[in-house]
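This document starts with one chain, in the form predicted on its own, laid out as structure tokens.
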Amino acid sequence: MTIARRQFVQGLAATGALAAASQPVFSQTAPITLKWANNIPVTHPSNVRIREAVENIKKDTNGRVDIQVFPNNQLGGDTDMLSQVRSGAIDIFPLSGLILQTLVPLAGINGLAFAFKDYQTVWAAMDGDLGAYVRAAINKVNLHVFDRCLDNGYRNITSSTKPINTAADLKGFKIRVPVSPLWTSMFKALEASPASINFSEVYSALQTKVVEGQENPLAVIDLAKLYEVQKYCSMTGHMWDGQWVLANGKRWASLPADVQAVITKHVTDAVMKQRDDIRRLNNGLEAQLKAKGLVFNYPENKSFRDALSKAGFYKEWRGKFGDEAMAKLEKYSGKLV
């Protein structure tokens, strides 16, 4: 080989490794695909926006990440999913902490009845100490849980049968609750009579009178068709429940670190606009669902506060959760007797 003509071959490869060099790391690695699965219909923002961060987190990674989604309990119900998410079978699963307090006692935390007054103390306590004590917890059980929870709302009372104005109109009243220990212990402290039923079956339920009444925020009851089998809401707001965002912590390690930190950003991302649109969903929903043939009413909480406190309920939630973890929820609720 002439000089000439080395120098030629060596300039040609110099300038590959340096175009190589150029392209970005995703590009030249293997692809991942993940599986993530919720309980939520998919016209509901929290899939609207995980769509939206599924799509950016596949750009951004040059489409070495594809993300696929399975709304609507195509993978099961909750308990179910739970399972899947901690075998492996389900790589990124959303979970009520409520519901997952059957695995993680701490998490139902958040659920306490009349815990928080406003979003404001709702986000203060979860994006702060009290959330990271939880995620500490949820850590634990070999879980990756990203850092801001998912809304999911308010939780009021509907029925078949009757407006729920007190407590006393509770009593013996076949409620649908989430498969979740703490929700059960609540509505029995209320002498209701409730039945753990996942959310996938939620519907039927109603429909053919197993139960009479659920309890769910307006999202959920609007975009479930909630008020085809349901007459009255009663705007009871007994709890604010959201959803951690969970992966299989064994998957999430495994995990290149730019893949993880693209991931992360995209994901909160969506968490905090799909905050803002519960937040705006819930001021017209109201409305939308009168004019759907749901009747509202708007008791007040003190007969249902007196009924829990005299029923033992925050006695028993206290010695359950700890002196630790109430002190660090009393510091947004105030003192829950």
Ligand code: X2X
Second form
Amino acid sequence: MTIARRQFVQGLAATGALAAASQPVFSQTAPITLKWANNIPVTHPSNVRIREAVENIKKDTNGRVDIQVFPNNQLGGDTDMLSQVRSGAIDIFPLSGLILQTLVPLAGINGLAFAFKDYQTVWAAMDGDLGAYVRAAINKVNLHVFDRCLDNGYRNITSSTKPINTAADLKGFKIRVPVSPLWTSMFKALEASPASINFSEVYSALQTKVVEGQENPLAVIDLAKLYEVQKYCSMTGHMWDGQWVLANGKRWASLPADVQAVITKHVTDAVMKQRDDIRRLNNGLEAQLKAKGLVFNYPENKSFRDALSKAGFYKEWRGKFGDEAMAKLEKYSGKLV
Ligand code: X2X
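Now show me the form predicted in complex with the named molecule, since the one above was the form predicted on its own.
Full complex below, order starting with the chain above.
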């Protein structure tokens, strides 16, 4: 900024007109193009809200920032997209903390089975000290992470072969799980037969019966049309899952502070709206999914929790996450044994 211009801007600030003056600053500088990619269909609120954010970011930077969105695994499955956001081939990428666990072990902690009894507890923990602790670990691997994470939801088990009523029904059950140590460990502890498969391959894995079932929130089961290749939906609600919005650390740090501020504002707005959308969908979708032919059942937690405890699942992960991290989680979950 030249001295004359700086004085001009200071003058405007003094008269309260800085907002108007900040607009030309954006338009005078080189355009910035960013790639945003994710694993979810275009109709999912994560994509609907991000498209809105992209428009608002463009508007508020006078067209300087253009974010291109690649939904539905167009740029690869989650494992692949994680490598790409690290290398800088993708700039922004929302990912489940449990899948990020392959890189940041602590990021899976919110997925410990039956940790959060309700959404109030989820957001208190994730927007509070537990989330801050996880984000600090994410920053260490040179990824920028936005403060607020997207909601994916409480996960329920679907199947083409039988409803899951108790833990005993999972014995030998061939179930797809995302590529994540905690997910695999949990279903092994329940004596199921978990297969790690990226979401990009889930529909076809279910269709060709490579696996009998999978687990996901109702919004995903509906919008990815998994009901077409599944018959039963067992409302286990066995874990809450959300997605951290990650950005390539170097790329993020290279953006001017005013651009970072505009992106952060609109991404945060989009996340908060997405959370509302998901809550509404996950509450209202059951009737629609029944109409599409899914048969629902409502298992009690107890047999699953008991089986996990007996198999040493909680003990194993307490050892891996460490006492400090577990203390932060257990402030919200109560003792997990
Ligand atoms: O891969 C999944 O199952 C999904 C869509 O729920 C995630 O993003 C973790």
